[in-house]
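First comes one chain, alone, set out as structure tokens in the form predicted on its own.
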Amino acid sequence: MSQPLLHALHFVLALLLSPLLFGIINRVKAKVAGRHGKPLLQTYFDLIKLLRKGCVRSDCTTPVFTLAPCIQISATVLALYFLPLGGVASPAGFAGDFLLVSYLLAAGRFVIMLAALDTGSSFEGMGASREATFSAFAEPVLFLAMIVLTSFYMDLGHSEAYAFSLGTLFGGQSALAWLNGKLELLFIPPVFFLLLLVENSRIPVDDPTTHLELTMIHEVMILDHSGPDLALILYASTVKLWFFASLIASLFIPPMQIWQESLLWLLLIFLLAVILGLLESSMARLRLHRVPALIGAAGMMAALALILSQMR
């Protein structure tokens, strides 16, 4: 089977899959606490439930509003794509595509903002405010940490076209190095997991299941949108969370044949989800002016994984 079709494959395989992320998370938490909790499948149920429900806009709202969704879902389902899924580099990659891919995570998050500005709700702007801040924290943390990938590309001799394709960071070369001894490449999964409690607002950054305005960044901003509205904007959170978690597993699966790549990816990622409602079941969110703190450390270990691959 050619590479493009197998990665298509693996693209559809996680864009099916990717609500059942939410559904491990509750599970686990639920069985934390002695409940018995909702469905496994109960975020597909609530998609369709949303589905086939009208939308209600205020008459205040702009264009932005009706678009913000679709625009989100469109850029984060093309990020997913560029991703090496399963072993299989993407056949639309090329050199610096993580620059692109960035961006496009940035562009639906900044639509939802614009969306949550545009109600004139000040709780909505609010949630927007503290989005935008811990945004512009993450992002060069993101960058960080892909710069000590690159840097360990080019170390290897390879040309800077290879060494800034996410097919190349991702396709399983970082594990066969930290497993031969580069140790400082161990730094970068712990600065992409707590990017990925960052970016999809989860404890103890954000708390998803919270109904105080006052303590709430994404879910305060997506107040006013209901419907399909509403099920874009949950679907595009499903995804994004398949995403991150893809990037840390891609980082542990060293090359072997394609179906063992593939079984261990969907492993690892099912893995990441049971961890994430096994911390959520035992912390608490942090309060909001100790976030940038965690965001630092997650700068400060990707800075030292730099550092200590430069003085090799």
Partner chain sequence: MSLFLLSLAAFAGAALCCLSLAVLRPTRQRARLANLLGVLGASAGSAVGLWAILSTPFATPLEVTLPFGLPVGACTLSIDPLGRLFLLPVFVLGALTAVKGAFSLAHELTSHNLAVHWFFFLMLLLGMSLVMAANDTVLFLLSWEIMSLAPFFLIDFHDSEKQVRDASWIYLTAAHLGAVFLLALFVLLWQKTGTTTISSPETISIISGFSPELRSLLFVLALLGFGAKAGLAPMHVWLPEAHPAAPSHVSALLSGAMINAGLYGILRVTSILSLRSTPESWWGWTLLVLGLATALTGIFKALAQSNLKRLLAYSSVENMGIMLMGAGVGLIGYTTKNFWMTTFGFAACLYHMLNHAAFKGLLFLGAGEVLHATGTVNMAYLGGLHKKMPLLGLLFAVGAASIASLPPFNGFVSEYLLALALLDAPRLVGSEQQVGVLLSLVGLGVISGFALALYVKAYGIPFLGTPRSGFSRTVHAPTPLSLWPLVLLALLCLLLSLAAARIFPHLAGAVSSSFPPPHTWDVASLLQDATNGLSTICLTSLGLIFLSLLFLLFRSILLRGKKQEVRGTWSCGYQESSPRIQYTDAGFTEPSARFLKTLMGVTATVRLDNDIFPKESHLSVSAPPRLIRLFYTPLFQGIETVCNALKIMQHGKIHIYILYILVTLCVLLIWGVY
Given for the second form:
Amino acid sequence: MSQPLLHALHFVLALLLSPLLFGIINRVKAKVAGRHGKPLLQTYFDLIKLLRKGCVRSDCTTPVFTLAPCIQISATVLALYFLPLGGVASPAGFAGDFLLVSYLLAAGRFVIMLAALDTGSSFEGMGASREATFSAFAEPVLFLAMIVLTSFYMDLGHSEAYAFSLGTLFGGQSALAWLNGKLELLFIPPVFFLLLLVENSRIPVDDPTTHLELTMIHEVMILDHSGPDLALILYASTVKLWFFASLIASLFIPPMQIWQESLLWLLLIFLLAVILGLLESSMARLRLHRVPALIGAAGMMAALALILSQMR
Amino acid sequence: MSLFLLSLAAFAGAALCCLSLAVLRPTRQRARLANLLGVLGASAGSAVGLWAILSTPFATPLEVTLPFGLPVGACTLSIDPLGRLFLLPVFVLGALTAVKGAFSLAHELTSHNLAVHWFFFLMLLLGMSLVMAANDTVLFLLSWEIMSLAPFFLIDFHDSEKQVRDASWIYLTAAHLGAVFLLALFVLLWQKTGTTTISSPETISIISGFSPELRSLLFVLALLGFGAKAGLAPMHVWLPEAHPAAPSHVSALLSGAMINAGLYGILRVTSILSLRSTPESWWGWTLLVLGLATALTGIFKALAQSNLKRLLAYSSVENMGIMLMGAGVGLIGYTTKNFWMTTFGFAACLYHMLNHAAFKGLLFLGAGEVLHATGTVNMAYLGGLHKKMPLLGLLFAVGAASIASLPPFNGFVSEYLLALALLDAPRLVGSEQQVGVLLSLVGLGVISGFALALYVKAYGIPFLGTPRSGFSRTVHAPTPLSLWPLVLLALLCLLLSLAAARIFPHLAGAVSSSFPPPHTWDVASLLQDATNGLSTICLTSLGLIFLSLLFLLFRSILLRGKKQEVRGTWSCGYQESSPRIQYTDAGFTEPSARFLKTLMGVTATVRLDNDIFPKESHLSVSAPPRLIRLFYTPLFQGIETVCNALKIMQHGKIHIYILYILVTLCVLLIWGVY
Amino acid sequence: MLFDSCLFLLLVSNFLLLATPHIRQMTKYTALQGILLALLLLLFGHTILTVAVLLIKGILLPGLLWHTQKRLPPDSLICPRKLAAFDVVCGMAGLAFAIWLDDRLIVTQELFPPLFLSLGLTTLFCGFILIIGRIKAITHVIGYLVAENGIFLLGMPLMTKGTTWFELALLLDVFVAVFVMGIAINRISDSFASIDVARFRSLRD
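Any chance you could show the form predicted in complex with the partner chain after that form predicted on its own?
What follows is the whole complex; the chain from before opens it.
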């Protein structure tokens, strides 16, 4: 099978399976707490239910409010398309595509924050303000982690056009590199994991299941969305989780047979969901002013990796 | 070239007509006539000028020497690709801001002498076009002075307010302190080369024979002189004072086109200093570090502002910093013979210059509309403007998304190019250089992250939500017809992104004409890489728009025949809601301010009523310009003290003054003998 | 591979030491460093020294510190968090400086395996940062230990058979120093009710 077709296949697979991640996380949390838990497919049921509903809109909103979920889901899906999925590089890859991807995700955040401000609610404004701050702190860390990877591939003697594209950066060569003494690359997966926690508003950054609006970040921004709009937002957040999980998984997949790679990819992503579930059942949410310290720790790790990889 | 001269003549002719109107007693008719004359002159001149630079092939330089000259030096005008690029914002913004200005000034026919205003507006346009085209030291300095002086009178439009008068004085001081360095630069250049021509093969070959110290001195002088105009930190203090004070169409032109002249000067001087000889390696590093410092200063201070126009002014500082970073990394690349870095660095600088002109013009004009409609640009009083003025809201949102460098708009393209240039750092020699350049890319990440937060605030707080005070409840909405300059600028923002693959080769051409590559560099493959990336970005942008519309359609199909209600915002159980409990601009940046207090310079004063039943409390958050208070004011006060001390010589006794003359004469005679 | 991992873990343990505000954790990391040093010695082939280092640096000294901490009030075992972030940044600067220095010192190229010299210097710097940046007397002891680990690392490739006894003596010296300090800290905490070094100011004049 040709490369673009394989990638498209994986892409469709990712879009179909992404709601399953929330199901796995919830199931693990329930098991740890000794409950039976929701069905694994609960997110699918939620999505279908929401899509079939009507919608309630606040009287002070503008078209920004309606447009935001549509733009966010489009941006997230497009961002996912640029990733190498299951060990297959995206046919659309180009030099520096990780910038496009990170700005696409930023565009999604931008419109959701605007939609939150659009409702005129103080709670949603609060959520937007926190999201703006924390994502601003997370952006340079993402850049730093990507820089470590690009300079690793540049040091291998690749050309710029090749070394700067996501297909290369997450193409699996780094998976074997730490066995050959590039130990600093071991810092990169934890950095991406911390970024996953921040960008997807998981515990310990944000608690998606808390009942108190005052302590939320992401969930409080979408309080006024309902029906299909909420479905789009929910789906976008599952795709985003898949996006980051796939980033981390790709770092561990060494070059193998195609079917082995895609199997390992799915396995690792689901494993990450299980780890997330375990983490969420064993930790409490951090106090808000400690979140930048978490991002800072990720930044420190990435910086350490950069210094080590660049300076020898 | 004759077309370009025609456009200069149009500016000058219209300016003269306005001047003759200005000396007459102002009446309503004359004001209307001046308004018409001004806008016609500006737009006709700009249109002809635009035609002049776009109709001829981009890479061919145009040159003309006017038969009538100045007393010293020749009237030589030449337009090379670099000049062409910098003329584009001048003409486009010149025409559009003039039209917008005419619309908004139509309400002030009797309160001000509009003929004077238009005279200086046209002089500013004339000065800017001459600066970008002058190829003679004296002509350049002369047009630089015209360009620097005219804004003083434009900023001073509402001269009955003390703040405005102060702002224009600060501008004038900054402009002239910068001009002192430029004077030194050009006089030195003239003295050492023996000709007043700035850039010709002869001067270049003379300059390439200079000692490294002399060339470094020239570079530093250019950096100080042009940096003051460009708003290089810490010389940026005039921008946040002057832009809020000026009428909005003037701030748009100043921010989008005039401060570019500083960048143009830096690029031009660096180019003539590095042609035929390698530049010193610390030049590029200075530009990169200063650019990064400028951008960080700009973004953090902008985040703390609550005045929309002041916020935009600080954001101009930030964007100028990004452009300088591009120039810096380009120069580092040129010094180390790295073609990738050179091309992408300088191209990012130039592309960002064009982009900044488009979105900052749009945003300043939009802020002007807000001011006109509500009477304030203080975001704490605004809110819900999008509902009242949907078209303006949409345009401002486009501007905000562009400047926050989000696809599908243009800001992304230039940041992408800059990041590509910075990413090539592992090719440099020496680990500290590699890490230095890579860390400045992390700096770019900080800047773009906070730019996103900044523009969520700048658009979200005034335009979305519900009105926070009476200011935005009674809105004087603009007619859609008067907004077409903004519509054009918004379309330009989109176009500059979608046509990036077409524009980039021209930019690369401009770069290689000013910083010519050795023959060994593989131009074609680099252009291929760049075009490949840029066209994918263009496709993705189109895809984003198309997909969003598709999802919108999907949503409306799903909702067909279903119940769609409009209710009040859910207020989490609180019944007594008030617009005052919405997040304000200061509240929005509070989490950032908590972590970055020192960088943002935010001060909050709280006055609580400590009674058992508290009545009224007071909280104010502000971000005063620290640099002026802590550095410039003491500096100028010190100078004043020294000058006052010298007054001992000025006592009014004429016979002693004669003694001074005698003493001077004697000293000169003695000096002459030795 | 094993050698590289040891060096890498040592480096990471340095930064963990700087990053954690809990003195208990710091003690554990010191023990880890001791064990890693012993492992490195084993890889270099100094068996006697391995046993001695493992005993003294890996078990005795951390054990002593652990014992001392048991007698201290729990709230005195946490340093301010803000300092930790600053310390890590300083440590990173130290690492960058050490690697930069490693590039410049041509003499040592054949003596030291890659990253070895910079690691030793970084460990030394981290020890000093711990001493300078923290205010508890016990962190001074830990900082001293870490700095000594750094010096030990620098000396390791220079060791020959003859110098083993010299190294052992040095080790004993350190042991005595820490022992004395451990006793001193006990006394300090008795008479000042805190182990903040800032309290020493009341002793002047």
